[in-house]
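The chain below stands alone, shown as structure tokens; this is the form predicted alone.
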Amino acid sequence: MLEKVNEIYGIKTVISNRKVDYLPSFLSAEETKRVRDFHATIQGYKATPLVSLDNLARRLGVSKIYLKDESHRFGLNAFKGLGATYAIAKLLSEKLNVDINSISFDYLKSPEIAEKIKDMVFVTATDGNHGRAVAWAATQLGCKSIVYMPKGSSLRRLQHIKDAGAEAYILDVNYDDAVRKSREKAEEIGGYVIQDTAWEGYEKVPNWICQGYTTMAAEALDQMRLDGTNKPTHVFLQAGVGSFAGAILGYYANIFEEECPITTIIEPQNADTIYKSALANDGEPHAVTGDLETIMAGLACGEPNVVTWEILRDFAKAYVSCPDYVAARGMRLLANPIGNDKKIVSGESGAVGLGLVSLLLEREELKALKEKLELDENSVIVCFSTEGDTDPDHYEKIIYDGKNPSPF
């Protein structure tokens, strides 16, 4: 059954109310728990930070609001680097016949191996992170890389990528266009897809993406618990495809059951094709097409993975489509924190779900979706903080001129 909540400054929101007799297997503790192994050994790894906001937490008037930081992941800054390595490393694991629960990082990088795979080249298409992830793991281990990126890319981004050992290039379409690109360069040249969103038969790459990010799903619950704080009740997930979000939100179903947090996705309304698939309420995956503008460039894709579309469909509790200026107030509030809550440098994607958070709980127009969503004095709020300023001049636009005002 599905509840479609009247649209507020912009904001539009679904609330579902299914429930399902199954979980994500490949999303389990113990898949994640291999993937927590691999990932340890890579050299620079160590868990991000999650910082409990707790002056914030109390203006709001909730317990408790913790941000899991992923600008620090492998000095990339932002989280993409956890689905890359996996997926690259289980990728070549098979084409060598090796277990990966039995290899390093450093053992896909000893001269033996280099020599068995330089020639291999892996190509994808990004908004920014995700090839910057691609190029830099690819370059790790000897091996080519060439990224496209849709049209009105940052410049900067573009160069990161670059600077990180791949051939990469802006095309004049939108990001699933130059998925397709991606897809057909690999044919012609005998390379690799290395992509984050799932189509028909092509599911097994971006499933090991998606239990890559598992592991900051994992290092969030057990820096919780050394905070004092068992589990959430809440988790506040922003959606491109909908691959981070699928996965964190399919490993909490499987740590937590029929007790899994209260999740909502959150998408920019240019590109909301969760939102636009849980409305059509058919069960199925639909597209968003055009330009997808919006400030939340990795957040701009219009066809939905199709394996994660599911576990989205299935466990979330909502689906907001919401303007760019929520995510311009969430970078703002991490930028100018309140007392001594850490001050957080978050990028246009990673804000959005604490610029949502903080509406929900101040403004007296949202109260009543505030209320379908259980949010009260009790709640213990997660959000995702997934990348940095990836594009420090725009970053510094949103901040300090005051792009993306608020309408309140």
Ligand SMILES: Cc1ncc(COP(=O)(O)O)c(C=O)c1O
Second form
Amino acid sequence: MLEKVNEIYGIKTVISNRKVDYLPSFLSAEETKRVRDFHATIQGYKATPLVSLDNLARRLGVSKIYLKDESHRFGLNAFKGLGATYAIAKLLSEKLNVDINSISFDYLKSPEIAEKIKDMVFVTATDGNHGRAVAWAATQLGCKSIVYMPKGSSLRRLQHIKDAGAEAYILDVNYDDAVRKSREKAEEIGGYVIQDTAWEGYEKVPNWICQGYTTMAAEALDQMRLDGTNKPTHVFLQAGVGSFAGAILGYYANIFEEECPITTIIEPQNADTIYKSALANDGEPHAVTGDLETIMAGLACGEPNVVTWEILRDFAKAYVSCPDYVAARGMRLLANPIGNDKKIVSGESGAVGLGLVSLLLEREELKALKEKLELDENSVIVCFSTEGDTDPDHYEKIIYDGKNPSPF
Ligand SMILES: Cc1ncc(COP(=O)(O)O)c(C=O)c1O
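Now show me the form predicted together with the ligand; what you just gave was the form predicted alone.
Starting with the chain above, the whole complex follows.
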């Protein structure tokens, strides 16, 4: 059963009441238990902060609002290093015929292994964060990386990728065509595609990437428990291709089963492929084409990951398509906290979840949606700020110059 909610201030929502009787097994606690231990072997690994925004929660009338601040991940200012490192390690463990359970990142960096893998080239397409993560991992292992970015990509993000050691280019095509270019290039040079999205016949690497992301979800649960909270009631996840959202939701579905938190998937309105796919209600993923113009660069993807699409279709409660001002509002709220709540530097793709939460809880016009999502004074909400100011010039325009103001 599917329910379309009236559009409010450009915010479009579809509610699903789907019930399924399976769990995505590749994201089970059992399948992913090695992931966090592997990440812990990487120099600089540390659980990122889970910030409890108590004053904001009080003001918005809910029990808790937690924000996982991924700007602290491996010094990369975004969460993507979790996926790139785990997927590359899994690929290498297969090539070298060693058990991932028995190796560390240092082992992969050792001179003995470096000699064996030095001619490997990793190729990928990115809006910025994933490419930087692949370049960073490849460089540490002594391997080459080639990274393609779509038209309109930030020059600062391009420079970050080059600084991490990759050969990197901005192409005159959109994200999905940049992905196709990376496949062609890898084929041409005998390289390895490390792409954070899956398509028919290319599922193994993206599934490893998703498993890599579960470290973030696992850390968040541990941190909540230390804060005296047993489980979240609501999770808000932003989606580009949907690998991140599918990984977190799939992991929580395995852990909480029937009691899975009420999960909302959020996308920019010009790249709302998951929303459109949910709306079509035929079970299939539906692509969005064109320039995919949005300030949420990390979410500017038109074709969903075919594996995680099924998780999002079967386990999420709501799909929301948002104008850019929702992300800008989230960024400003996090940059200007109430009272002694901690300030968080959250970029465009990181802050949209909190932007939406604040509107849902504050605006009378969105009350019907708030009720459908069962948000009330007992709610424990978790959002993931998946990046910091990865484009610092644009970040400043939003925070200090008030770019992308709210329409009310
Ligand atoms: C900061 C940030 N958040 C969220 C996402 C969304 O991840 P996915 O494309 O897996 O949906 C991305 C993807 O690039 C990102 O860079």
